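So this first bit is one chain, no partners, the form predicted alone, shown in structure tokens.
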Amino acid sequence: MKILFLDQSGKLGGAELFLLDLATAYRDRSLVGLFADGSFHTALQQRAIPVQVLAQQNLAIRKESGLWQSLRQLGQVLPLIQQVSQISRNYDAIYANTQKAFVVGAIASLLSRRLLIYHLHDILSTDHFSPTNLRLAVTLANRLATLVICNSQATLEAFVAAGGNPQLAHVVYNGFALENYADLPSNRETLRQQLGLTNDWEQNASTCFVVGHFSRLSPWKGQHILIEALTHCPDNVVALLVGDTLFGETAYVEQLHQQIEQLGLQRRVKFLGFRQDVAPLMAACDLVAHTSTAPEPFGRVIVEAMLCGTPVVAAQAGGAMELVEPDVTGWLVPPGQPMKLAESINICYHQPDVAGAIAQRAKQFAQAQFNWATIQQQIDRLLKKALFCTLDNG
């Protein structure tokens, strides 16, 4: 099968990391079309994956856009739809990996009469989308998509609750190349010193209890929850915030710095920005915290922490509840409650043997359930079935 992959982002987020692995498997018979340039484009080129930037400026339509705002952007979107339609005639299927890519790809597939695959990496709810964009996504999926791949049961259930056809939807979890987590640096104290823990906090790196938070800086990702939780933990519990803004949420970053200053936590919180070395950083942490305030579609960082052998505490909502078994493979806490988060951090801090046993069970679970080789086979079977059904019906 020849596939035209579509993605709206030029930056590397969770959906893009998934597509990077998937497109690698199909690179001899695929093209990745991006709606923006950036680090994702570079990563695809480094893997020798055919890629083309299809838009010269970012699409202004946002998840929260209303009907009038969306209509105003039609002049920008229509040429892109026409371009995608023309390119797709050289491929068997259009595989839309993000929401804007799906809208463009869906209309283009109608024009080019190509198979349409919708990979849903989002919870379709009003927590994340305007009612207009929800209706648009579900309507296009029901009428034009042959297959909707959901990255968790929570994502599938939200799709159906929004009016999506359950017969189209199948759950395929994100997969991970296990070899990327096999040879992590053994001397984590060296990495801690390189991060400046001893200089910035004037403490010995070995005495710090490091809680890592790995996500873009955004209000719904809940970095402020972790910062508040630190005030209820011992003074040597410190936080590493790994990630940057993706959608210009600079006001939130300023809010975080103000919060840190007001709480007197300047020596206990460090911003690392975007980093490529996520796995070594996770391995250097004593705990990884996932603090999303709205349901997470999947929770990629949760599985990555498990594969690194680092204990994890996650917000009890969405896809995270499918990844963590409380007190067996990690901890779950109610979203938006710093005190509850602090309780789990303190358990991990005061009971390292218990935390170590939980982390080991979690690593075995993640290796068994999220091996990329298995996930790729699942997607390949679904794509072949979708193509066969389309040819049979045609």
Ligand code: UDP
Second form
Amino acid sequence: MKILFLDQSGKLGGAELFLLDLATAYRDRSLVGLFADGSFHTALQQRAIPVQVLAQQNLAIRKESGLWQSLRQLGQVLPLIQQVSQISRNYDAIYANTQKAFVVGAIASLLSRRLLIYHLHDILSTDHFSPTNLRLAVTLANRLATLVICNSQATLEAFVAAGGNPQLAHVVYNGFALENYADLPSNRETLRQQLGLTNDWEQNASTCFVVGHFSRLSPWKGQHILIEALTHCPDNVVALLVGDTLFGETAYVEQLHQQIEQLGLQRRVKFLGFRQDVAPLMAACDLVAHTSTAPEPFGRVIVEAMLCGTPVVAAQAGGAMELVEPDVTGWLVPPGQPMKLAESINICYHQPDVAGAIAQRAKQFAQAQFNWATIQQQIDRLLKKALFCTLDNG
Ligand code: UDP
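Which structure goes with the form predicted in complex with this ligand, now that we have seen the form predicted alone?
Full complex below, order starting with the chain above.
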């Protein structure tokens, strides 16, 4: 099956990291079309995946755009639709991995009469989308898509609640190559020292209790919740914030720095920026915190922490609730509540044996449920079925 993958982002978010693995599996017969240039483009090239940047400027339609704003961008979108439709004639299917890519891909599929697959990595709700964009996505999906792959049950339920046809929708979780987590460095202390935990905090690296947060810096990812939680934890509990802004959220970063200063936590919070070496960093943490204030569609970082053998505390909403069984494979805390988060951090801090047992169970669970080889087979089966259905229908 020859696939034209589409993604609007030039940067590496969760959806793009997923596509990186999927497109690798199809690289001898696929093309990834991007609507922006950036680190995702480079990562695809490094894996020898055919890639083409289709749009010369970022599409200005935002998730929260209204009808009028969206219509004003049509002049920019039409040439792109034409280009995608032209290219797609050389492929069996258009596989849209993000929202703008789906809108463009859907209309292009109408012109080129190609199979349309929609991989939904978002919870379609008004938390993140304008009512216009929600209606547009669901209408196009119901009319034109043969298959809607949802990255969690929560994502599927939101799609259906927004009017999406349940018959089209299937849950396929993200998968992870287990070998990437097999030989994580055992030199935890060395890594902690390299990270400057000793110098910056004037602590012995081994006496720091490190809570890692791995995510783009964005208000709804809730880094501010973790920072506030630190004030309710012992002084040697410190936070590593790993990740950078993806969509220009500089005001939020400024706010985080002000918060840290106001709370006097300069020595207890460290920003590492975007890192490629997430697994060893997670393995060097005592706990990974996921603090999204809106429901997380899936939450790759939660599974990654499990695979690294590091205990995880996650915000109790959306896909995260399908990943963590409270007190068995991790902790769940109500979103947006620093005190509750601090309670879980303190349990993990004071009861390392309990935390260790939870992490061990979580690792076994994640290895069994999120093995990339199995997930890829699930997607392959769905794609073949979709293609044969379309061929059968003429
Ligand atoms: N990530 C990364 N480097 C960083 C921060 C995050 O590679 O510095 C990765 C992280 O390991 C995870 C992804 O970005 O695989 C984020 O996915 P998630 O589902 O947690 O959130 P999303 O970005 O999809 O909202």
